[in-house]
Structure formats: C-alpha cells, structure tokens
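Starting off, we have a lone chain in the form predicted on its own, written out as structure tokens.
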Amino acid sequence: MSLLEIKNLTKSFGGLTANQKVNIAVEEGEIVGLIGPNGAGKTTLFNCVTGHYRPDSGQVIFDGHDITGWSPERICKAGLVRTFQIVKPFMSMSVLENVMTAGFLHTNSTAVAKKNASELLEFTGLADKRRMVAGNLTVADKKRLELTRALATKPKMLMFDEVMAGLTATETNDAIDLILALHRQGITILLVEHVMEVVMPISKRVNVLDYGVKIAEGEPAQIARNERVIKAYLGEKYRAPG
C-alpha cells in the first residue's frame, strides 16, 4: 500500500482550475519527483495535501488515513510534513529556539526539545549557529534552518517545496546530499524543484504537471523522452538520448 495517495483531487479558485483530477502515488522509502512550469499547479496540490487548502474533490491517504480536510497541525503530527519555497523562520528567535519550537508538536518538555534541536542542527550542519538569530542567516541557512524544523516533527515523509531555489551550485550540491542522508534514514520525499539537475538523478519516479493536469509519470529517462512534457516544460536541453 502507498504511503501517500492523491486521488482525482480538484481545486479551483474562481474559474480557474489548479489541479484537476490530480492522481499521485508515493510508496513508502521512495523518492519521487513533481515538476512541471511556473502555474502548473504544484504548489497548490502540496497545500491541498497538507490541510492548507481544502480540495474542492478528491481524496488524500496517508498511512492508510483519509487526511482529506484535517487541518495542517493534525497532518504534521501524522508524520506527512512540508517545507515552503518561501521560507518564514521566526526572525527574532535563535536557530535552536526555531527548531525547539516545532519539536513541542510531540513534548511539553524544554529539556527534551532542547536535546532533541540540539542534535538535529548537528546531522544538518547548523550547530555552531544554534545562537544565531536567524533572521542574520543566509538564504542556504535559512532553508536549512527550515528542513531542521520539519525534522523535528520527527516526519515519515517530508514534502519539499523548491528547496534548491536560490542556491549557489555549491549549496545545492550540500542540500542534496542532506536530502539522500535523510532518505537513507527510511524517510520518504515528494519533491518540487525546478532544477532539473537535481530532480532527475535522484528520483525514482517522475510526475509532470501542466495547467493543473498531471500528464506524465514514469521514471526520469523515460519523462525526459516524453515528447509532451518536453514541449511542455522540459525543452529539447534535457532531452534523453533513444
């Protein structure tokens, strides 16, 4: 059974329709990328998963549990976590009290939130800026900062939501090898990204949206053969040789 089910989910605003009949699987431990152009929906399938939107049809299973319409704290809680492609850390506040803040979603105590922050900004790379107020860190930081605190909801899935955007080469490079150190840990990703370079080689599986419908799914060679998506998105760049 998958992990994640996204079944004929609708949402419109309006009359325009964002995603329309959208069916997406996602198996437990793997990780399976969604792309597709600017507007093609993607974001707002990810608010309508994570109880940030309601669909207007449509069905969301995760572990098993009709999440369809719970709020966004519930669905955290169940494991099935987001980050957001802006990224909103609380400005005035240290790197460690940021994360200690979200891992209360499963303590009362300081000192276990304490712990429990202390040695996630150790696995991410933050440590020695846990006293930074993090309003002072980079853009990389801070998107660091922001996958720390989804961590400390202590995640079966995480979501990401163009984690790459604004990322030097270098910084991208670290961030994915963050993202396969957490996928070697038995966490499983959906992943928006517009780099293309990152999405292909890590994903087992690819989706493409376009004007709200899903038009393709296969793994990434055969996506980047897909004459539909490439006319659509991809371009003749990436491509795939046969």
The other form holds:
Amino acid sequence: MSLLEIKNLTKSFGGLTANQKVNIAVEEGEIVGLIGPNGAGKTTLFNCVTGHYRPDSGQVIFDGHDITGWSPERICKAGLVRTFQIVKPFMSMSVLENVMTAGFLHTNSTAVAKKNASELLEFTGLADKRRMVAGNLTVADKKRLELTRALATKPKMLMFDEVMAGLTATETNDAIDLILALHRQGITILLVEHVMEVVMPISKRVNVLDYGVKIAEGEPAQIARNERVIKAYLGEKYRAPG
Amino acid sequence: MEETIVTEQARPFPIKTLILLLLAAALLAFPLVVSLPFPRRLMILILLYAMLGQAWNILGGFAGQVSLGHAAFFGVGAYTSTMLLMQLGLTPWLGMIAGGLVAVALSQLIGYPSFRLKGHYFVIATIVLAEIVHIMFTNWDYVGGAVGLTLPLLPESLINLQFHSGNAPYYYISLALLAIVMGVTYLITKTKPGYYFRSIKDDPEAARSLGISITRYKMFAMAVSAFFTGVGGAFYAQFVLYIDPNSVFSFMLSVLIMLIPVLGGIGTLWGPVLGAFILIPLSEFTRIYLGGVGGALDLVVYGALIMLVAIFEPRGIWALVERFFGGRK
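Same protein, different form: I have the form predicted on its own, so give me the form predicted together with its partner chain.
Starting with the chain above, the whole complex follows.
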C-alpha cells in the first residue's frame, strides 16, 4: 500500500479548475517529484493534500487514514509535514526557538525540546546560527530552517514546495545533499519544483502537472523524453531531435 | 560587521539581579516609608493596572491577539465577587477566584466566535462583544442596573478584604497579585505555551502546519488573560467599594488596559509594569490638574504618547531600556 495516495482530486476556484482528477501515489521511502510550469496547480494540490484547502472532490489517503478535509495541524500530527514555497519562519524567534517550537509536538519539556532542536540544527548545518533571529537569515538559510523545523515534528513524509527555488547553484547542491540525507533516514519525500533539473536526478518517479491535469508519470529519464511533457512544459523549441 | 541580533536575552548581567532585588525591596518598603494616603493609593492603582496590563499582554502581546474588550472580564470579575459577597456573604477571596472563573467562561464565549476572525476584525469583535456585556449590565436591575452596587461596609479584616484604617494591606495585596501574574507570565514564556503563543503571533499558517492547534492555544491564552483580569476586577471592587457599569465595563478601560503594555513594551515581561508606572501617574495627575477643564485631556496625553512610541520605538519603552543596557554588556 502506498504511504500517500491522492485519488481523483479536483479543486476549482470559481471558473478556474486548478486540479482536475489528479491521481498520485507515493510509496514508503521514495523520493517522488511533482513538476509542472508556473500555474500548473502544484501549490493548489499541495494545499489540498496538507489541509490548507478542502478539495471539491476526491480523496487523500495517508498512512491508511482518509485525511481528506483534515486540518493542517491534524495532518502534521499524522506524520505528513510540509514546507512553504514562500518561507514562513517565525520571524521574531531565534533559529533555535523556531525548531524548539516545532519540537514541542512530542515533548512538554523545554530542556528536551532544546536538546533535540540543537541536534537537528547540527544535522542540517545551522548550528552556528542558532541564536540568530530567523528574520535575519539569508533565503537559503531560511529554507534550511524551514526544513529543520519540519523535521522536528518527526514526520513520516515531507512535502517540499519549491524548496530550491531562488537558490544559487551551490546552495541547490547543498539542499539536494540534505534531501538525500533525509531520504537515507527513511523519510518519504514529495518534491514540488518547477525547475526540472533539480528534481530529475534525485527522484525515483516524477509526476507532471499541466493546467491542473496530470499529463505524465514515470522515471525521470522517460519523463525527459515524453513528447507531451516537452511540449507542455519546456515548449516546442526544446524538443529533442529525432 | 553587521551586529548579530539575538532574541535570547543578552547574558544576564549581574547587575540585573541586583536591580530586581532593589526594586522588590523598594516596593516592599514603600508603605513603611510613605504614609500619605494619596501616593499609596496611586501605587495601588499602578500595581493593579500593571497586573491588568500583564494579563492583557499574555493574549495580546505574546499570542498576538489584540483585544479591546478586556473591560468585560474586569467587569464580570468585579460584579461576580460583589454579588457573591452581597447575596451569600462569601468572602471576597473566594469571590476573586469565582470572578476570575466567570471571566474565563465569558472569555471562551467571546473567544470561540471571535477567533474565527483575524487581525482588525478580531479587534472589532472584542469591542462589540464587550459593549454588549456593558449594555446588558446597565439594564440588569438585579445587579443594580445603571446605578451600580455599593459594597457593604464590613469590619476591617483580612478575610473580609476590607481595611478602613489605612490602605497598606490593599497595597500588599495588589503587589502580591502582580507578583503572581508576573510569575505566571515568566513561566509561560519559558515553556511550551509561550513558544506556541509566539508562533501563533508570528505566523499562524506555519504554526498549524507544524501541528499546533492554534485555536486551542488562543483560547488558552484568552482564558489565562481573562482570569487575571477578572481577579483584578474583584480586587478593584473591594478597594473602591463601589462599582457601576460605566466604571468597570467602559470601553476606555479596555483601551487603558491595552495601552499599558503597548506603551511599556508589547510581548515583553517588564513592559506592562513600566507602562503602568508611566501611564497611571500621568492619568491621575492630568485628571487632578487638568481634568476639571478639559475633561478628556488625559486621553489626549495618552494619544500623544502612543504616537511618540509608534514613531520612535514601536516595540515600546522597554525596548529602549534593553537597547541602553544591551549596548554596554
């Protein structure tokens, strides 16, 4: 059984159908990519799955539970945790306090939360910035913080919404290394990106959305050769010769 | 190099403990040194309003839910203890706790619908609901209606919470109440609820996605806040021995309760104390010297102060203090 199963999910805003009968399954321990051009409905799908929007129809099954329509906090407690495309650190708190706040999900002790948060910051490489106010971090570090904070809730599965958008090449590589490290710890990952290059090398399977409809699914190599994907996603001029 | 700003308090400089001890000693010794009733009365009001400001600060400062309806909690606290005393002869000490609990019940009633609203809409909802309570009490004859209630004069004793020969006991009680609220607030800031409150203030959406039930914690902040505001109301009734809807339910009281932490330092432990020490004397003295002519001139002074704070240090006067001491640590 899949860890996360999105079944026939439809969501529309007025006359605009942002997601139409989308089906995506993610197996336990996988890294799965979800790509699509701007406006393809990736973030909407994301919000429907994590409880920020209520889908018009369809189902979301996570870890054996039908989580359709659950609140975001309940979904997080079930083990499915997201990050935001536009990072949302708790601006007035220090880096350490940000991570501690998330860690309080599993403990009532400030000392335990602090110890766990410190270890996680060590792992994600933010330890030396632990006392900085989150609002003063660089974009790359804010994204790293958001990831660390999500980790502090001890998720079974992480959903990253464009976690690498706006990063430099070096920062992107660091982020990829970190994601692979999480993967090795057994955390299932759904990566949403519109920059294809970062998803392709690390995803086992890739789903492609265009105008709210899933147009392709497969291994990265297949996807890169898929006619419809190339046309919809990259534009005519990138079509491979032959 | 850009200075690294740190939210954890700059390492406690040793003089900080010293200042705290000196402050505590000065507050404890005050009635022994000053025997005139007016300065004592002023100090009692300062301590009471510092407590109310801190109670507001738990909800408005830490959890970021700005309420302009706290007079409702103050008023039901005052009325509950007074009615229990007049009808059942219950000691005001239990009345105080009962008043706090009734305020909690009211806060949950107000909070449940209001917390569905955000930002300004929440503020407006608290104003409206508090005004409804105000009007209800004005028209409720059983509790004295618009005329209000005069508390029965009882023999002076601790259990009756009435002291006629001197107001030093009131002073120590208000000091103790403030100390309790300060202690509770300190505890909150150092533990899970405090972290959750701040996360809700900073980014409710992110808080929810991290598994934090924001409505539950907002209601909790509101309950703690309302409880101490209600207790403060009950104490006020005992101290003044007369309450009426316009004195304990007025919108201006809600504004004053909010202004104290806003001026002193919103979301800080010492801001409300500082705010009360500035605002309350200011209000009393402007009323004494200008009140007869201007009527609402004290309010003009409040307004001017708030503008000054908003322009020069929106985080309140406490931020100036921290900046001053932070610079030479």
